[in-house]
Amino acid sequence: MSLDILKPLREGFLQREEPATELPTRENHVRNNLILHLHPSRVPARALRFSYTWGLGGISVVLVVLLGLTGLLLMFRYDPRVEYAYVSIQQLETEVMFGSFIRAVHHWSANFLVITTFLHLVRVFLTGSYKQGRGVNWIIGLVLFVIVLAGNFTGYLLPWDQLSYWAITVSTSLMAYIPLLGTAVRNFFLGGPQVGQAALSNFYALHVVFMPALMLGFLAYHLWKVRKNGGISQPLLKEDEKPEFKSTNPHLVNIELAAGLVVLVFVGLWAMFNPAPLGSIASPLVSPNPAKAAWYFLGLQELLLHMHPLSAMFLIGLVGVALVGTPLVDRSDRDIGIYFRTAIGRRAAVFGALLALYLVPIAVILDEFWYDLPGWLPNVHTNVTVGVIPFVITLLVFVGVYFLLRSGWLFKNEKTNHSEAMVGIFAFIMNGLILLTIVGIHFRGQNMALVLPF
């Protein structure tokens, strides 16, 4: 019997079988004109060791969107009026089923979010990945880690409980010291001079729609200079190297899949075994001794143990505005992309560190049980004696560490240039930060008195 038959319908099978090979076609073609919608369509392929960026600004943004998930969850369940809140939180944690994992992730999530963002922003410095006209793009992430530090203090009142109350009303109050207008801003984001009602309907709102709104402008346009910058930044070529490339996709695509599945399950199991905090409903007639603010607002509470609270505000923007003009101040391109900048960078930003190591501590135990200015000098307005004096001293310090660094004297009478100086002095002030934080979360006891945490 001929097969000549069977041609017809050997031509018509596979004529109703290729639009089943489009399909695979197409969506390779959605999934790579989106990737390389974010990305550019080639990396430099020493951009992609992680040891480089160590996946921070991918790491934030899956924070991110585990943040805006769960947050969405938590407020099918979550009712903002006082009499209910925390009550709300409790059928969260018992009665809603994953309740209180999903509470968790959003918890840990935002904590975490603190500490990647941080730990970004000192990778960019210490590479000097704001050079080569990315000053812009530097400022933008300064504007998003305040952001989120916003965002984690918008959100902290929200359970109601006797924790976020009274760490809500410590932080509050030091709004009131903003020169002319500190008052009237503490009273507007509090909706009058107290806690209560009107507090938390602003705080959720604020929480709810105001941040994330400004988080995710501000985070798209951060991500598209990014790649309008030609992706991250890199050391420059010598005049005889060439450049290679990789593709993005799959070399990059793969390694952001893989970090982004760690930080689900990381994420995901520190929830299951941390649950969110939850302590007594927030009463403004008990006060909890100590009464702390955040966590990543101690360092501040503890810079106000030691000066004024002016003067306090003053040295933060101080440090503010020297970060938002470091792109002017430094402007040498050669060591973009390099950490510490040289190996004289390196030494400098050790010492910087090992210095604050050494000083704040010691700082901190003789304001403590030596140091009193107030009684020594009877006569002079306190404003001077524990504002004007602190402040000036601080100062000085951070000029002398500077001016130590390029003398010449540290490193066997190697100057450090002024790019190699600033890393020196970021260190210094980087670590100075963390260790006044710690020492506000682990050593102050009753009363704010200083103790040891075992």
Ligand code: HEM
The other form holds:
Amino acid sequence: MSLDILKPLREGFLQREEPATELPTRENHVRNNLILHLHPSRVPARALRFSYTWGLGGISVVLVVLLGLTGLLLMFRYDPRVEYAYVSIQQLETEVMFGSFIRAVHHWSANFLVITTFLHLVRVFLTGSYKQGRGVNWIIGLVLFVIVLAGNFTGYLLPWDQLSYWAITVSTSLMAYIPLLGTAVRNFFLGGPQVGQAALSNFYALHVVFMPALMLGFLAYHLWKVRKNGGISQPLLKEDEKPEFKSTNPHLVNIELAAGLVVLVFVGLWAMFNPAPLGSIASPLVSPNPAKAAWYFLGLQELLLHMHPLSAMFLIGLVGVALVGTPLVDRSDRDIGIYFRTAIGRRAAVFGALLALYLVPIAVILDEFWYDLPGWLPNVHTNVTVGVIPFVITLLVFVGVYFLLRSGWLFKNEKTNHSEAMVGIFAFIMNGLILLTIVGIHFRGQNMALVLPF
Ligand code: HEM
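Starting from the form predicted on its own, produce the coordinates for the form predicted in complex with ligand HEM.
The next block holds the full complex; its first chain is the one shown before.
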């Protein structure tokens, strides 16, 4: 597709391409400065391949900007008092010009952002882009992911409908399981033991001030760090290979403008045909059945059906620590910038993902219809049967998958190295998490029993 339609948009950015025959206008000078603050003047030709990053970092930036703009507009009408919150959303939907559309854009941008940042994380991992001094930015990225989730979570309560009220009630009840501090932490966020006015005020303040400020600070640092690290990761050059560069303007600018426009059009059209949901007004006395957490926490909620909440939290914590420590335990730079590291790494990833595809549904079904450790071992404390044993089994599966990959037994005696095995275990865990989330969204009905969605 020709990008000529973008010509007028980038006209101002073109100063650096041609030798200047006349002095640049002040406006052009400012625009050029902006571009060259964000990017170097030249970028490696390889960095321009869309199929390397899939534009996921940039798309996430566009979504963050959309969220900020629509959020500001929503604040003009939203009223964070328990008696008025729901009504103010209803009025916004029915009485304000484009109110429903703006709310839908905000709602969907937030949900898409969870997906695009998750995929960005996956891409960064699979290309080993946390190597060569990028470890700090990887950790900043993980913080950004937590901020994205926390931003979504705090916004979830604001419409004050049944869905939001009960999702927050269910999710915050999990906080109480944090050892020693649980109840204090939950009461701190809710401003008391229950979801009420104090919780709404707290969540509102967190959502409109605290989270955006954190997002802005960490994102600015994240983008600055990408630049400081010499741009995005690249495979190492071969001995006789010369680096090929292209001018940022128009090559990179064109891609960014095109991707940005596609995102805007997509979100706009999506929001036009899919209004943001609004159920009936929150009623603390009538709990829906099933009462589910927000969709991005349903993987965790599903895990809770299979083990003690403390074990589930430890497991998630352990995966978090493993992600933070990844740059420390996988330091070889040889395979940076290459998807899956090597052909064997690719096979390890396929193996990990397929194994999860088999194991997770089987484990969920067995646990629903057959496995009953507390019943089989009535004399053993439930902390052991529901807590320790499932936790240890899951850990053993993780360790088993790693050593299976390292053993050479899987791929005709071709052993995977540490980095390739990590790709396999990463694919296993991430696909497992996705599958648990799908089960939680589509296959859980009344009383959280396993049901078919059709
Ligand atoms: C709001 C969330 C985020 C935004 C807006 C964002 C944005 C970006 C952008 C624009 C880039 C450069 C282009 C690209 O690689 O696509 C980038 C690179 C990077 N991001 Fe993020 N990011 C976010 C979250 C994350 C997360 C969750 C991680 C991983 C835990 C992460 C780790 C990195 C790393 C290591 C790089 C350098 C990649 C390389 O050198 O190839 N980011 N990010």
